[in-house]
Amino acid sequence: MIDNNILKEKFASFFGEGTPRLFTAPGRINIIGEHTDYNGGFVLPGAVDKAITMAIVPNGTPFVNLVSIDHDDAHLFFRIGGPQPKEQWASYFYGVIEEMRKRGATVGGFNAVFGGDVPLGAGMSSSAALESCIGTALNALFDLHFTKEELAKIGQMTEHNYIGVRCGIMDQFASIFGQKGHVVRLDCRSLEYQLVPFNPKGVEIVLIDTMVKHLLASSEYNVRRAQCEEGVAVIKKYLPHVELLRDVTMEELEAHRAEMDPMSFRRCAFVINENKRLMDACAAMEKGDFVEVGKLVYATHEGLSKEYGVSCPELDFIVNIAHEHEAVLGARMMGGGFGGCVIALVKKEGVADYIADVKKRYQVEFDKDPRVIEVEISDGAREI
């Protein structure tokens, strides 16, 4: 989390008088359940101790004045109800405000300075952290009375309508509902959720960032979603109750395989199998069997790489090294794909060896150094 004093100092230097309120919202990891959220399935994310934090004060005008520490103190302002800013980072603010206004809220102008330590491009949902931070701050600042669930949906619709990414609800939900020491088993259709204790004894979560920015992720994400919808459309002709892949079994998918584009079939098969893996992983976690959880995590990576087609050589390389280390229970790519992080479950005694091996061999293979990110499961969006 960014130093609060730095935020206050930046705020004072740009805006002068006024005591800002501080709000924060975290990035997230996802243990298992990838690309299932927009198919109405299940996910198992947890909020982490890397977050976006904001200092903010109402300014009594119809204008929003922003300073982004992460963009070299870029200063930008726009009028509420006016045209969307060209800068994407400002569009998150614009989108959240517009989605709130669509729901009947009156949002006033404000001055804000924000920044964070959620690694960009690492599949940890820095954008959802920003949306959740903005939504939580404005909800409190202007007494808007949105529920946490509504704030998550506002963040999701900001992505859809102002950023151009048809994301599911997982990232925003995890950022807002996360709780220290727990992961969130979320039903992405009903939004029913369960906080599941996550305290694997003797096992650490290790994130290794490929340093490959997933430039294809947004466009290919939308392609994958469309391919899944194509598969559902075929099934629905015979089973009218089917609305999402969540409703389809592998037997039903196989029965109509001949009528389906082969690529759509592969995408759909991955999602159906991934939902089953998640439920199996939850059952194993309840028994404290993280060896079994690790096997399922490995299976997820295999599916993401071979069936869903969203991995890349760098991600596969790090996961392949994990297979060579007995201390690594499971590893997979995390997030939208085409770059970002590998998440690994590693016995504490083997963490240093695994990291050292990856660093050495990755540098030789790709002529770049991976970044190791240490995270702890943490609390969701809140006022500091």
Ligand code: GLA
Given for the second form:
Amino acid sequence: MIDNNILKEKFASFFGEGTPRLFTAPGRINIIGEHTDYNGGFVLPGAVDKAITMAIVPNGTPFVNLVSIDHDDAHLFFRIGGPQPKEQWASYFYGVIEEMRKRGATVGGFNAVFGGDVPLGAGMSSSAALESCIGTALNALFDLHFTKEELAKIGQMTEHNYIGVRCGIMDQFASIFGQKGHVVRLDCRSLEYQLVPFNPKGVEIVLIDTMVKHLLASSEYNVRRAQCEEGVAVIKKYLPHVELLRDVTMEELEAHRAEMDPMSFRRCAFVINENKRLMDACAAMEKGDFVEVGKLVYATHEGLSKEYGVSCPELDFIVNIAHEHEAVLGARMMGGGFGGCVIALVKKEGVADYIADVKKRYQVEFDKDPRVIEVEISDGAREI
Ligand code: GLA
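Next block, the form predicted together with alpha-D-galactopyranose, ref. the form predicted alone:
Complete assembly follows, chain above in first position.
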């Protein structure tokens, strides 16, 4: 989290007197359950101690006046109800406000300074952190009474309608509902969730960022989602109760394989298997069996890479090295894919060796340094 005093000083230097309120919302990790959320399946994310933080005050005008610390203190404003700003970072504000207005809220103008330490492009949902922070702040500032669930949906719809990514609900939900020391086992269809204590004895979560961000990430993401929907459309002809891949068994998918585009079949098969892996991982976690969780995590990577087609050579390289280290119980790419980071479950005594090995060999192979990101599972969006 960025320092609150820096935030307050910046606020004072740009907007003068007035005591801002401070809000923060975190990025997330996800243990297992990738690309299942928009298929109505389950996910197992946790909020982390990397967050977007904002200092904000209503300004009594129809204008939103913003300073982004992470864009070299870029300063811009837009009129509420006016055209969408060109800058993507400002579009998150615009989108959240528009989604709130669609739901009948009256949002007034405000001055805000914001910044954060959620690594960009690492698959840790910096954009969901921003949406959740804006939503939580405006909800409090203008007494809007949106529930936490509605705030998560407002963030998700901001991505759909103003950023162009047809994402699921995982990231925004984790950012808002996360709790220190817990992962969130979320049913992405009903939005029922359980906070599951997460403290694997002797095992650490290690995140290694490839420092790769493919420009195709959002367009390919939407393609994957469409391929899943194509599969569902085929099955639905025979099984009308089917609405999402969540409702389809592997047997049912197999039965209609011939009528499906082969690529669509592979994508659907991955999602059905991934949802099953998540269930199995939850059962293993309950028994404290992180060796089993690790195996499932490795299998998820295999599927994401070979069947779902969302990995990249850099991610595969870091996961392959993990297989050579006995102390690594499991490793996989995390998030939407096409870059970002690997999440690994590593026995404490082997963490330093694995990281050192990856650093050395990654540099030789790709001529750049990966970044190790330390995280702790922390609380969700809140006022500070
Ligand atoms: C991105 C999306 C999420 C989810 C993951 C993949 O993070 O925002 O909704 O689909 O990819 O699991």
